[in-house]
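What follows is one chain in structure tokens, specifically the form predicted alone.
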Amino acid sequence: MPQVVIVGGGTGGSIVANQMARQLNKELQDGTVSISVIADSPDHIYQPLFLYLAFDQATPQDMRKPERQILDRHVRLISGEANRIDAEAQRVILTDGTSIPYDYLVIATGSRPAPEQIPGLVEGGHQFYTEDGAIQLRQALRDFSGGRLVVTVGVPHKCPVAPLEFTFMVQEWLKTRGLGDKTEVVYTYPIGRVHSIESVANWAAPVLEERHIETHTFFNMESIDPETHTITSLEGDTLSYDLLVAIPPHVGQDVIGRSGLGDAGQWIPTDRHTLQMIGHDNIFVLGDATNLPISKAGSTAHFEADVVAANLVHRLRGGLGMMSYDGKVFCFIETGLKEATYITFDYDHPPVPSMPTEMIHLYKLAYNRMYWLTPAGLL
């Protein structure tokens, strides 16, 4: 009986499991195929709501559902943390020593923020890339009475437009609290423009200027001094702050490093079209776990999951599984508290941001509520 094991119960892993379960319903009922998901948390977390949590526009309860409720009933849920993947023996070893064999493996382990890589950042800055971080930032914003608010960006990081979203949102949020005239908002970016995607940078730069948001490019944060409230860049520049909001650099999950499957950042070498791990015909990788030069975003995992699920089903039924991923990504961009735009692009077509509107903002809020249809494989 072929055994498909999916490591990671986030967006990508859940979509693959549920889409496969629906298409292989007869095989699962007959016991001729098995699908298992290894998840290190009993809850499925919708991470984009962390941004809204920081502004007290969402609560922790809004962003979680039990993973068991999301997965098809024929999918086996294994609650535990993957400690190591033995690609030669085709087994996943959990931290409790349990060994899970597989014939096909899907790695959807995501990424994690690594603020510890920047000296002083844990003690001196805030971030919204974890639930605890967003809650702490929410309190810091509530206590903020004005001054210099610096948004600084480390790379690589997931959700590439989130730094801009936070910057635009926080400026308007401060105005609603009567702090607009008492606050300087500063935005830094590590390369020579305000975003890594050139068309997004070309759109965002004049918007930042129009809103009188101070920008510093070629600013790679090197260290933070929590005592003097200063941040120093690798380029030798130093900025003072009263409130520091950092987008920490991200790394792949530690299980990838322990397994010897990734590069220095713990990203897995992945074929850009087949989404197979380089050198391993029976291992597929998606979402943040890949080393692909595309945005680490939920929509990326979503579109990749469609391809992985279809190809695995085809192969389990005797086919070759030749469906190809074209690099498709879609991202909403909040441009304040009441308007938003979006970008969509792929390997061959760069994004072109549209004019921000209230309607697109409402679409984004609607999707936040409908998100649960996505990991269920229905949207």
Contents of the next structure:
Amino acid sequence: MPQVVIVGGGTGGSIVANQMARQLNKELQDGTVSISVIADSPDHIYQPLFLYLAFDQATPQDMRKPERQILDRHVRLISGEANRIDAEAQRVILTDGTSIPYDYLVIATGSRPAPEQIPGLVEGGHQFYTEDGAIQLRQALRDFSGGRLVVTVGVPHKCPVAPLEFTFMVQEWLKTRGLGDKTEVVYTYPIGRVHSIESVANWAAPVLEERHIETHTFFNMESIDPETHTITSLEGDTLSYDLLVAIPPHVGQDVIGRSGLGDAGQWIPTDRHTLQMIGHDNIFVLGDATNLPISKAGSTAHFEADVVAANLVHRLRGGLGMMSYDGKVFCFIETGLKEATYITFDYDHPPVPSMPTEMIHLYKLAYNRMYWLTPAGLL
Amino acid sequence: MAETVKIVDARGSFCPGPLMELIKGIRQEPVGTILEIWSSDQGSAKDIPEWVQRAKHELVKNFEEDGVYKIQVKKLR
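So the form predicted alone is up there; where is the form predicted together with the partner chain?
Complete assembly follows, chain above in first position.
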């Protein structure tokens, strides 16, 4: 009986499991195929709400559901942490020593923020890329009585529009708190424009200027001095801050490093179209775990999962599984507290943002509630 | 012995884009590593050298081959 094992119970892993389960319903009932998901958390977390959590517009309960409820009942959920993937022996070994054999492996382990890579950042800065971090930032924003709020961006990071969204949202939020005149919002970005996407940068730069948000480009944070409240870039510039909100650099998950499957950043070498791990015909990789030069975003994992699930089902039925991923990404962009825009692009078509509207903002808020249909494999 | 060159294939990358992919490579690789960025965006041939100069790394090569812009950068610090 072919055994499909998916490491990771996030967006990508859950979509693959559920889409496969729906198509292989008969085989699963007959016991001729098995699908297992290894997840280290009992809850599935909808991470985009961390941004809203920081502004007290969402609570931790809003962003979680038990993974068991999300997965098709024919999918086996293995609760535990993968310690090592042995690609030669085709096994995943959990931290409790359990060994899970596989015929096909899907690695959907995601990435994690690594603030410890920047000296002083853990002590001196805030971030909203984890639930705890967003809760601490919520408190810091509540206690903020004015001053210089600096937003800085590490490389690589997930959700590439979040730094701009946070900047726009915090400026409006501070105004509504009556702190607009007592606050300077400062936005820094690692490359020579205010966003990696040229069209987004061309749209955002005048908006930042119009809103009197100070910007510093070519600014890659190198160290933070929590004593003097200063941040220094590797390009040699130093800025002072009263409240520092950092988008930390990210790394692939440590299980990838321990298994020797990744590069120096624990990203897995992956074919950009087939999504197979380079050199491994029976291992598929998706979402943040790949080394592909595309956005680390839920939508990326979603579109990749469509391809991986379809190809795996086809192969299990004797086909070749030749569907190709085209690099598709879709992102909403909140431009304040009342309007939003969106972008969509792939390897061959650059993104072009449209004018922000209230309708897109409302749709984003609606999607935040509809999200649960996505890991269910329905939306 | 010829120095090894690590290829970073950033063709078709609109976000994060070739320069961000280079910065990622520079951050994670040891000093002395030579990275060769592949970009399908002509702007990379100008943007990447500009950052390399600011960040005080070394531009080794900057050339175009079959419509792909290839820029080699050595990590110096």
